[in-house]
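Only one chain is given next, in structure tokens, and it is the form predicted on its own.
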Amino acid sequence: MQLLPGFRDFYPEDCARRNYILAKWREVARRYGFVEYDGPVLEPMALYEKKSGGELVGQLFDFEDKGKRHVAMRPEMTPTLARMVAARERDFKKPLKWFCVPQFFRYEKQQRGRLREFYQLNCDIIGEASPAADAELIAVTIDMLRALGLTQHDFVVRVSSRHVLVDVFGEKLNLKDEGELTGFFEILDKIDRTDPERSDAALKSFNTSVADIRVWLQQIREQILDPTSYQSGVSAGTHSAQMHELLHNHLRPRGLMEFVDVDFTIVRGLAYYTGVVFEVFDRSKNERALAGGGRYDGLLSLMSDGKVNLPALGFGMGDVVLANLINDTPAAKAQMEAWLAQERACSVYVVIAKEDRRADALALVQSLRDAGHRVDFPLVAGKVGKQFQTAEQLGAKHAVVVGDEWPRIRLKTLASREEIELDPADLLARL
């Protein structure tokens, strides 16, 4: 039987490798205070259908139950969080900082980067609209790839604001109508994707051309970079004195600029965000968007029928693309190495050179279990050398020899070979 197209098996070694990722998400969202929540795999298909407006329909593992109901495997977190937060907001403290680990499904084209199920992590504020919140979840993203061994030199998070981008153009272009700024945004979302010559001829309705809206957005990005431009002269108010406020009084104090760069060529989705937005991308752009994320106040409203409406923002990281750039750099991929080879199955292993004694063996391999240790032995008998080879390629890093010297035992090094006998009670504090 065949694996399904897009999907993976996870042999030990690639579920190690796995788990590293997902253990070091786990241990920064903590770090900066998120707490774990999760919800169903399956939801009704009508809760995403009222997220995205049908643009994911042709993406989804849909069908009918046996009670006739039309449910979809989850494709993404934001909705069932959504529901979760609507229906008990009242009972957590605000802002919310909630981040999952959870198991996707999109019905897509397999490719680089991108299969039909994946791994990703999703960090979201919910209950706090100042540019300290969005610089917050900007900070956890940066870090959540500095803890995988990546560098500045490996990645950059692109951060743009469509608040900026409807003052820009609204103003350069005297877009009112939300139908005209949409079909700019759709042009201006590839227009690093798009032949040049395609993207004038779709910007002619406009009155504007590339080379004028490259002009206007590097104007713009040089004044938002530069520290001292908003300390006199611009209200403070304005979006673009919020995104600066979010580099230079919330990153850079961090030490975090050198991971970021503004560009305002990112605008990600049109139905869906709403203010601050960014895409993590890889230095080398050999690979797809790492990570993405943004603001979405309007969302917990349109979810519960405008029953809560609070300020919300977050991203989503998958484990795919990550696990093809930590592969491709070097210091990443022996960073995993080293933690893999610490995380390994056995760490101690006790080897019966008698049979008699195998009762004491097996209390020996309880109590060091019961202090924490990683520990194997053999279920049967065997030869001694198969034992100690048996050890090896657990990749264990002592054995303990139980046989003729008891009530003594041997306590072996592996990798130095080194070899001590002592009591079993003193074994352990000699781990």
Second form
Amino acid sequence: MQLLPGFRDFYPEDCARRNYILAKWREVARRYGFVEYDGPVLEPMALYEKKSGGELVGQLFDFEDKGKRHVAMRPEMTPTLARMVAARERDFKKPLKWFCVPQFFRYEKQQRGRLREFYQLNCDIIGEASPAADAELIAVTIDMLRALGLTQHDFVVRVSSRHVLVDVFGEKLNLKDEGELTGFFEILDKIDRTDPERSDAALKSFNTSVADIRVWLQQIREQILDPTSYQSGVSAGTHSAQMHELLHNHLRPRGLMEFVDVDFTIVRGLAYYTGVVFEVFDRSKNERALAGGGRYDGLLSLMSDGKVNLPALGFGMGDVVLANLINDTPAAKAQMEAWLAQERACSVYVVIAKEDRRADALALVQSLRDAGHRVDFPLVAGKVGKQFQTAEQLGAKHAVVVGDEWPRIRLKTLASREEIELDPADLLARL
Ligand code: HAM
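With the form predicted on its own already on screen, would you show the form predicted together with ligand HAM?
Following is the full complex, with the preceding chain placed first.
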């Protein structure tokens, strides 16, 4: 029987690599004070139809269950999170900083960086409208990747803002309603990947061109990246001034400016985003986006029919693209290999040199395991040489030999070949 396309078997070595990424994600999320939550794998189809919107709706694994409900396997977390928070909003002190590491399902065309089943870290902050929260979120995104051994030479966070785009283009192009805006965003979203002639043709109805748009985007980009530009003149509180504040007041002091750029061709495909949005890319541009997110200030209100109105923002980072990038980045790969070797290694291998002593050896194995050591031993009788070979293969640091010397044992440090004889009662203290 064949594996379904886009799904994965996790053999132990694959599982270990996945666990490495998940362990680092959890470590950094906690470092930033995020707490873990989770939700159901199956949700009503309507949740995603109404809240995710965009191309995601066409990628759902949906079906009718035995109770005739139209359900879908989760393709993302944001609608679930919004539902959960809206339901018990009063129970939590704001801002909430929540993270999760769920498995998602999307019926996408299988390709490099895109599968039909993947893991995605989500970090979200709910209940804080200040640009300080956007910066905290971008900082945690950066540190997730730094913790995996990646540097500013390997990836870049491209920050944009739907509000700034509306401010600039709403006026310049006289975009009157949501429909025109969405149509324009769709062209902008693909402008880097589309033949300019085709984009120009699409932009005709907006009375503009790729060249004009690039000039405007570059002007506003330079203004926002310039640390001195908003001290006088532009009034504080405008959307572009808020983006400036995010970068220069909140990210610069952390020393993280080398990891970010401003790029207004980032608009994001999901319907719920409102203000600042961002995506993370590898510098070599070999991969799809590593992560993406932004503000979705209207979603909780939408979810609760206006009862709960809280600003919110978050991002998702997938394991598939990330694993590709780690594999292609020597320093990051070496760090992962070292972690994996340590994870794999057993600390003590108990060699049973005399089968009569098996009961004594088992008692010793049990006491070492009780003390928290990772211990292995031969389940059936075998030659001593073979047992030492197994100990080496398992990466054991020590071998303990139970045999002729009983009630004394031998402790061997495998790397240095150093050996001492001792009483079993003294073993724990020597390890
Ligand atoms: P998204 O851009 O759809 O955002 O996904 C975020 C990341 O998940 C992508 O950049 C990519 O690394 C990974 N990803 C997405 N689809 C696939 C796939 N088919 N195979 C492998 N990896 C994939 C969201 O999902 C938003 N809900 C993120 C968010 C959280 N926004 C606010 N809070």
